[in-house]
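The chain below stands alone, shown as structure tokens; this is the form predicted alone.
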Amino acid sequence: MARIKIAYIGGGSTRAPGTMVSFIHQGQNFLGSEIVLIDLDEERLALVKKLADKMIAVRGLDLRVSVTTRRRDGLRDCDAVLTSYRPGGFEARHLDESIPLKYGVIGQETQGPGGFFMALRSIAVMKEIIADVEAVCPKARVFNYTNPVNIVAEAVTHNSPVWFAAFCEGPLFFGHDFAEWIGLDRTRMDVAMIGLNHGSWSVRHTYDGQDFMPLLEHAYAARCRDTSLPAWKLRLMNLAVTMGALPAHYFQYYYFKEEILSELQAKPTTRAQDIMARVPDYWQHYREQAERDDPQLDPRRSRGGIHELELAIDAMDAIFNDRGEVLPVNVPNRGSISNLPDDRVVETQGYLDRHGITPLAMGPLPPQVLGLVEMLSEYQSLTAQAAWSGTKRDAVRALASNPLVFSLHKAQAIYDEMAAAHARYLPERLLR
């Protein structure tokens, strides 16, 4: 088994405790290893590290979890980096979900304005995280977390030599829960999908090894006027009808704009609020589980409930095991995806042994699909770029050819407000 040292940078965050669960889960696959949790709250580190401890010493594991706040120190001499963060906390994302209302534009976590800010934060960490490692763990490989991980992957693997992929488990819930939706058994869905994170559609979609599209399409006309189904659910089954593939959840936001805007624009609180209610009690779960001898967290009292992360640990295990897996990645196209540009980041099917990741050739995007995920692609490309070393010029540009604006007076007026919004991030270049 592999003996290695990971660093964990956003090792003291909320979905932190969640993510040891996962290392600890997997403990037997990395035994003689040494996890350091890296943040800029030691409080919160602390505790994240006698969780973690205590989960160790029970299941009598050979891991060792230190912690620091000093990212270099911590960096140094690992083999794995976990990168899993959130530039501005809770409060940046309530400014990205809030300010596009104002302007008739949908606010989003990684989709339109929001996700454009939430990725020059992100990347303009990121950028400072690559140099420490280039600096003090050059072979090292990082597995990436943080959001929007399409376009910070975009930004490094452009700027940098650092091994750099991104994950999300998006492709292995999205397609499957089109069953659960109709009332089948999701275990027995086969789906492979291709595109770009939170972009992606299915290219391959069976139920029982039978194709599962007739299966939906029948089982929509039954209910599309169910009012006792979600609209969002009724939404996306009409999308996959319609298409003859699966989407990603976050196609709503493009094809079905209007409605949504007006949900956005009714209701009282925006997600970043919902979750800010519930912070206090997330750490005093975590404050009280870390007091007993054998901590057992509540998925219903845990950010994003437990086994967080699971897909990069995954990802860990099948490269420095060799263990030749199959899992959805984020990294640089290669031919993977045959009508999207070869060396742009894609969310595609790779095969993961000690050599790293290789795309797998998974052919083109149907082309009913291909048009949003082509602009969606450019505007990624535009903002990695603008977010790494361009202007506010640049940065604009950007903005303005996002599918959700697509208005130059719009972008303009969108970007000078969060830019001041959000100016204690981003670095000057990208203000003036």
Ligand code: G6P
Contents of the next structure:
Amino acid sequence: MARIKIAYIGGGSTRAPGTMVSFIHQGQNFLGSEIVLIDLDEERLALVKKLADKMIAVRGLDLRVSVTTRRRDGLRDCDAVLTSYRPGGFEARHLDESIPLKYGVIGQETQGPGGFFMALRSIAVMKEIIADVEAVCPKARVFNYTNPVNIVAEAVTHNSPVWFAAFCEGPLFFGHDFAEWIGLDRTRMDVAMIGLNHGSWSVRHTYDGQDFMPLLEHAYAARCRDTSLPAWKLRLMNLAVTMGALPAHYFQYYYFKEEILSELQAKPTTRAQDIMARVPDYWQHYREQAERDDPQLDPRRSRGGIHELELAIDAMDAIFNDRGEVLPVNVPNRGSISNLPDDRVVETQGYLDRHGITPLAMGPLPPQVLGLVEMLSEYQSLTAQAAWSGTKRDAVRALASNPLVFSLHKAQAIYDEMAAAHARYLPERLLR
Ligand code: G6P
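Instead of the form predicted alone shown above, give the structure for the form predicted together with 6-O-phosphono-alpha-D-glucopyranose, please.
Entire complex below, previous chain first.
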């Protein structure tokens, strides 16, 4: 088993207790390893450590957890770095989700102007993290969950030799959800999705080895006017049947832009506010459980459930224990998707072993869905470069190329308002 040192940046976040559950669940695969929790908030770090230490002790595992607020010290001599943080927290996300709505543009965590500003903030921090990695653990492998994972990965892989891959559970559930929605068993689905993160389509979709699309088509024809199904599920089924492939849920923001914009404008709160209303109870629950000898996290009172960031831990296991496993990954394309550029970070299937990640040859995206993915991919590249080293003009150019914006006046006005609102998280060059 791999004895490694893992730094977890975001180790005091609301998702961190769930991530520690995932780790401890796979503890046997990492015996003798150390996990360094790195975050800004000492109190939360201490609480996550207390929870983790108790869970480890109950299971008799040989794992060590330490904490620090000094990132560079925590990173020293690490083999793996897990990054999952949200610069500006949910308050900043609330601005991302609400400001664009005033301009008639969808506000969303990873899409449109919201995702764009999240990218600018996340990459500003990632640039510092990567400088630390280059200085104190240049051979470490970085497993990133910080959103928008595709743009963050695009920025790093074009600007640093550090080993970097991004992960998202989306491709493991987007396709399978369709089976569940039509009353079938999701575990009998086999789905492979390719494209971009939050922008992928299935190129393999079988149920018990048979093509799933006729089953979906039949079910949709019978239920397309069934008002007991939520509108968003019906829309996604409609999109899947029309395109002949299963979409990432996030495509609804593009193919049903008008409906979703009206729904978001009519909703009294943003998603960030909905989450913020629950955060105090999550921490209350974590505090209560940390007092017990055998802490048990209740998925209903834990952010995101209790098996957070599991895919990154699976990926670490596959690489450091040389398992030779196929998992969804976000890495430079290198021919995996034949009609996207070779150096573009794509979401695809990767083969993971001690050599790292080899993207598998998955063929092309079909023409009926390719155009939008290409636009999003060019936007991804422009945004990554603007965030890493560009000027305000580069950034406005990138925002104007986003398919949810596509208006220069709107791009300029939204940029000015959002850049001012997020000024303390952005480098000076993006403000002038
Ligand atoms: C999924 C996506 C993540 C995203 C999250 C939002 O897990 O893959 O990228 O951050 O949903 O969930 P939330 O509860 O924050 O709205």
